[in-house]
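Next up is one chain by itself, shown in structure tokens, the form predicted alone.
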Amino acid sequence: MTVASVTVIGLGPMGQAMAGAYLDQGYEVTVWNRTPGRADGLVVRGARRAETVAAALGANDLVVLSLTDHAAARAILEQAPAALSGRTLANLTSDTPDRVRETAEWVAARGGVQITGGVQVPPPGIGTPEALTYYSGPREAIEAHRTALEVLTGIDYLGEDPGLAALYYQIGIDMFWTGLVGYLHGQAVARANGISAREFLPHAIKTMDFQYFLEFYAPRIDADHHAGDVDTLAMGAASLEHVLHTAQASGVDGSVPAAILELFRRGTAAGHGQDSLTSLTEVLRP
């Protein structure tokens, strides 16, 4: 019976899970990082560890890359180029969609094959049922392997276009931590105020439930449906006045809220006072 196996580039927090992740589904895993002493936990597990950058390449068909950038992983990868050949990289390193292509474009010119993901759970939610991936690049590519991919995480797929995952994460990025630094920023004038991060938690997890503004403004925006029917910028720009002195007055540093503000001010200087919130959409856009 033959052993499934994989190698893992790069042990980072997430590298760690996903090599951890194979090994307890009984893969044989082969790692590699450029900080050697990184990979000792997971050869004590039964990882084998590759001493170059060729041999993690030759070890197995498929290789799974979690490094800081495409740079970094064009970096590592060229230091054995002719050991692409024949091999699929999953490379789930987070970059731009036009880098991202344009390691796809060089890995492919070496006989190798890329697809992209984009993870979309932190390392201790690899391998649990919830977790998914956003994936794009060759549909084939992505099904001779999708039994190993779904060893750490459902697989989300995207389409040929092996960009488009890492669009998809980019966009969902955006809002992620645009999102929490408002949270961030909100506790810090709630803890000026004597109040707790965890005395203000039902709170905070009501105010952020975005479910039904998405699915009210979705169909807006595709539409370029602007009216301020239910909102407006003039009356949204008036609040964020209040929550800017709210902060200075708490002693808490107002830049977030002010560059909010700033926006919903440029959007009335455009002639959207009127308009929804959704109108900063044409502000934002070229």
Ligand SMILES: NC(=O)c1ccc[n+]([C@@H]2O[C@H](COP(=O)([O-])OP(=O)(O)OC[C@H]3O[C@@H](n4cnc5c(N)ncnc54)[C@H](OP(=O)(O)O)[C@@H]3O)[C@@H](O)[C@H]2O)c1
Given for the second form:
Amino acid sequence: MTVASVTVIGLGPMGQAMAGAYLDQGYEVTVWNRTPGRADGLVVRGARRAETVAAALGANDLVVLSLTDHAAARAILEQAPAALSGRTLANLTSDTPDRVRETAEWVAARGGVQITGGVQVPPPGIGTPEALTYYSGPREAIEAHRTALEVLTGIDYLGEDPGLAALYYQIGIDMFWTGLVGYLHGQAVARANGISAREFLPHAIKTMDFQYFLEFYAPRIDADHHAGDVDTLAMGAASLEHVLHTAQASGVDGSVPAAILELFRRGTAAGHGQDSLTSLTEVLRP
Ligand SMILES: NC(=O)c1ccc[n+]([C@@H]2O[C@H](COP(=O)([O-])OP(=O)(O)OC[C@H]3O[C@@H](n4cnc5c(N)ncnc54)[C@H](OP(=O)(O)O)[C@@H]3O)[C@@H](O)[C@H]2O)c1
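Previous: the form predicted alone; requested now: the form predicted in complex with the ligand:
And the full complex, kicking off with our chain again.
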């Protein structure tokens, strides 16, 4: 019986988790990292350390890339372009859709295939059944390596365009960063007022359960239906002023609510004061 095998290039927290998940499943794992010492723990667990990028690419048909960005991916792949021929790169490295498409073309021109992925969980989620990764690119390449890819996470396949997975990933991360900074800002105000983060946690969980709003607003956004029957920008702006003043009175930096208040004011100036918050999607769009 042939042992399943894979190469993992990039051993930050995510690549470490991925290589570890393959080792746990009995794969033969070849690893390469710019800073070789980051492979030490994996080598102790049974991984093979490739001495060069060419050796890492040459070791296996499937090569998982987990790097900071596509500039890093290119800096690595350019060390051994001839070794790309016949390889499938599962490039799970975050970047913009355009840069991801450029890398896919560059790899294809050298005889390789790029599958693009956007991992939707942090490193501890790798190898757990509910985790998902956005994938796009050639369907047959994904199907050919489905078993190995599913060692990491489930597959959320979006289509042939290699940029699609990056686009969905960036949209999700847009929501994630802005939402999470809201949480951190609120916790800073709580802390400044002697309320611990753990004390406020149950209230934060309730407040940040956005599911009702996401579902209520989505069809209205699609229909450009911004009636102010439930909420208005004017109400939101008044509320944000209270938030801003509370933060400032607590000695907390107010730049986050101030930026949102400014956006609400722009919406109001554009004539949306009595429209719903969803009218901001029109203010934001080109
Ligand atoms: N961590 C998360 O929670 C998470 C969640 C979802 C998705 N992701 C995505 O997964 C990817 C990897 O995540 P991570 O947390 O492991 O990121 P990271 O810590 O930024 O990854 C660093 C890896 O990239 C390498 N690298 C950076 N610049 C390089 C260059 N110029 N040349 C060669 N190698 C270079 C590093 O090598 P050295 O070790 O030599 O520095 C290391 O292997 C990122 O695209 C990230 O956006 C991360």
